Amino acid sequence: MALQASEKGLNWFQDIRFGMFIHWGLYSIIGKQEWVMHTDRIPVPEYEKLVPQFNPVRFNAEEWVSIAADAGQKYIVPTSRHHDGFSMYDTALSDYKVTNTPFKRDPMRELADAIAKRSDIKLGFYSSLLDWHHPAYRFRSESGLAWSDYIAFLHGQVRELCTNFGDIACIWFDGDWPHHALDENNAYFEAGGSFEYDKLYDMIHSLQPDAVVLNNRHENPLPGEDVQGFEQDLPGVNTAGFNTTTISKLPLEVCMTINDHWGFSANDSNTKSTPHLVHLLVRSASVGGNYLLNVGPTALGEIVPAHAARLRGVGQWLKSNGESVYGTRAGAIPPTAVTVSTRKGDTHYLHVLDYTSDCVTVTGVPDTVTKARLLNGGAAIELERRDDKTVLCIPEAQRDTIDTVVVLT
């Protein structure tokens, strides 16, 4: 039987509810998102010319961690290596890495050191399963290497992530999408190989018992995977076109961009508003899911100021309302067009996200509930039962313009 994360690790992961995703690499120099090597058909020799240009002199790990803390985010998941094959840490398994740029430093080490000074945030790692640069992945006939050589590299890098950075929150895999062709880069299927998940997952769980494993495969989870992920969609929704609508019994996570792209895109100014981000956070929590919100830092190493401002806006709301998010589980009260709920035992948190009238009406409130009060400030709220419906009237002066949380006990 495949190993799984510890109960302690799973409970911690479900309690934290909000994290920061970071897509950062050579592609930030081009400023056209993280898939630019593939979408613009850039040959490896041309893409390698970005290495001597990479010098993010404004990178400050303490500042990044501070932004996440201000936002109320409890874990940070940066890309250790994305599909372009460039390692963003000082790996011993490749020379194609950040410490061989003019920058010379190891930003993953610096993030780990900055996080180690705190007790409220943990570090996880994104690891790409595919690699558009590695000769054993794409160029076996030219290099004489075998698929097994790539598997040794992949597993070796994951071992480095699990042993060189202290306790970690998660390993987040990406790049294995069933039935998804990657044109000439579809080396995995051409090789007829496998990623040997049983060995890979058991290694992670042995080295990091409390770390959860998530694999962004857009399919039902496999043995050894601890979390089911959904990309750019809430669980059970598939507007993106590639998510399964089947929801497993595992802990859930929703990953989303703060604008339209994962990696830095110079022309992408479609930054989501703070109220919208809060609504996505609480909608994720209402179905028992975490919300992993992405930023794509610039080539100079800065989190885009507009993104930092939106994140801090979410953090301001959480300062007064975090009790209704952290440590909660999926709500027992059915959602409506304007409300969702979370709960802790017999305490229910009704999130009122919009107002079409002075009162909100919901069904499914447990008969044991007799009192209602505002989470922020504690003022009592009128609660009326009408057959199977519960009506709550919240004075306009007491409403939160982003999300009014009513505590039902």
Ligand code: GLC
Given for the second form:
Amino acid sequence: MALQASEKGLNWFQDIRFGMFIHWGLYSIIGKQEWVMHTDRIPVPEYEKLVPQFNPVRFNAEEWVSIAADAGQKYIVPTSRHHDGFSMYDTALSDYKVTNTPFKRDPMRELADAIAKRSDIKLGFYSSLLDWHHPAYRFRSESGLAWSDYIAFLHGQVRELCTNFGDIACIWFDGDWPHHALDENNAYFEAGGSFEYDKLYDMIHSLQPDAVVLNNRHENPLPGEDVQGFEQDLPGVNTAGFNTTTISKLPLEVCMTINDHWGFSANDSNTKSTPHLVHLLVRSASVGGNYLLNVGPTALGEIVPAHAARLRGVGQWLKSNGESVYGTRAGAIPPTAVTVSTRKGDTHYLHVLDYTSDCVTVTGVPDTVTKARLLNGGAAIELERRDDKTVLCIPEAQRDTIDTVVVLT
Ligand code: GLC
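Next, report the structure of the form predicted together with the ligand; the form predicted on its own has already been given.
Let us now look at the entire complex, which starts with that chain.
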């Protein structure tokens, strides 16, 4: 029997609903997202020339954490090592790491320290399964190393993440796909064997009983995976082309970019608006999912100001409406084109995201519901039952331009 995260950890994870994903690494210097080593076919010795250039003098862990806090985000998941193989913390298992750059500091440690000062945010880690730089992953015939050497490295790093940074929220794996989809350039993709998930997950659950394991495999969860993840799509939707539309009974998480890329992309200004972000957050919550929203900081260590501003906008909305998101579970009232719902026991939160007429009509409101009021301000709203339909008319002056939440009790 595979170990799972504790009940406490699972409940906490579902209660927090909103997190900050951070893709940051050597690739941020180039500014063409985190896959640039692969997309531009940069050989290892060339890519390594980024190491002496990495000096994010404007990095300030407290500031990143305060942006997340202002946004209402409750967990922060930075890339500890992405596919390029460069470790963004002071790992004992490789010299290819951030503390060997002119920057010298360990930003993961600094984030952990900044987060430790607060009680409302936890740190989690993204960890890449594949590694385009490690000789035991990519260059076994040249290096004489074995796949088992790579597994020792991967598992050893995860052990470090689980022991050196206090209580963590999650380990977030990515890059499993070499097992089922080989690229024409196998050098980048070929895995030499199993990632030994049973052992890996058991180790995490033994060292960090409250932390959840998520593996971005786009398939049905394996034993030991606590959360089912969806990438760039809401659960059940598959516009990205690689998401499964099968939704398991596990807690869910939707990860998304704030623009069109994960790692810093100098030419990407397609930033999602604050209302759009709120809608994606509440749509995720309405199906029982967390929303892990990514930012890709610059090589100097800054979260792009336009991204910070949008995030703070979400936090503003959450200040008066957070009750309808945090601590909720999937809604009992079926969604319509303009509404979704969340719930806490017998309290239902109807999120009105748009108005096609003065009144909204929903079906499936539980019989126990007799009263309606606005969450923000508490004004009573008239609730009219017409057969199986419930009609709620919200005066224009009382509407929230982003999402008007009606509490049904
Ligand atoms: C995809 C991307 C990867 C990114 C991840 C985040 O798997 O390929 O670079 O880290 O999504 O969800």
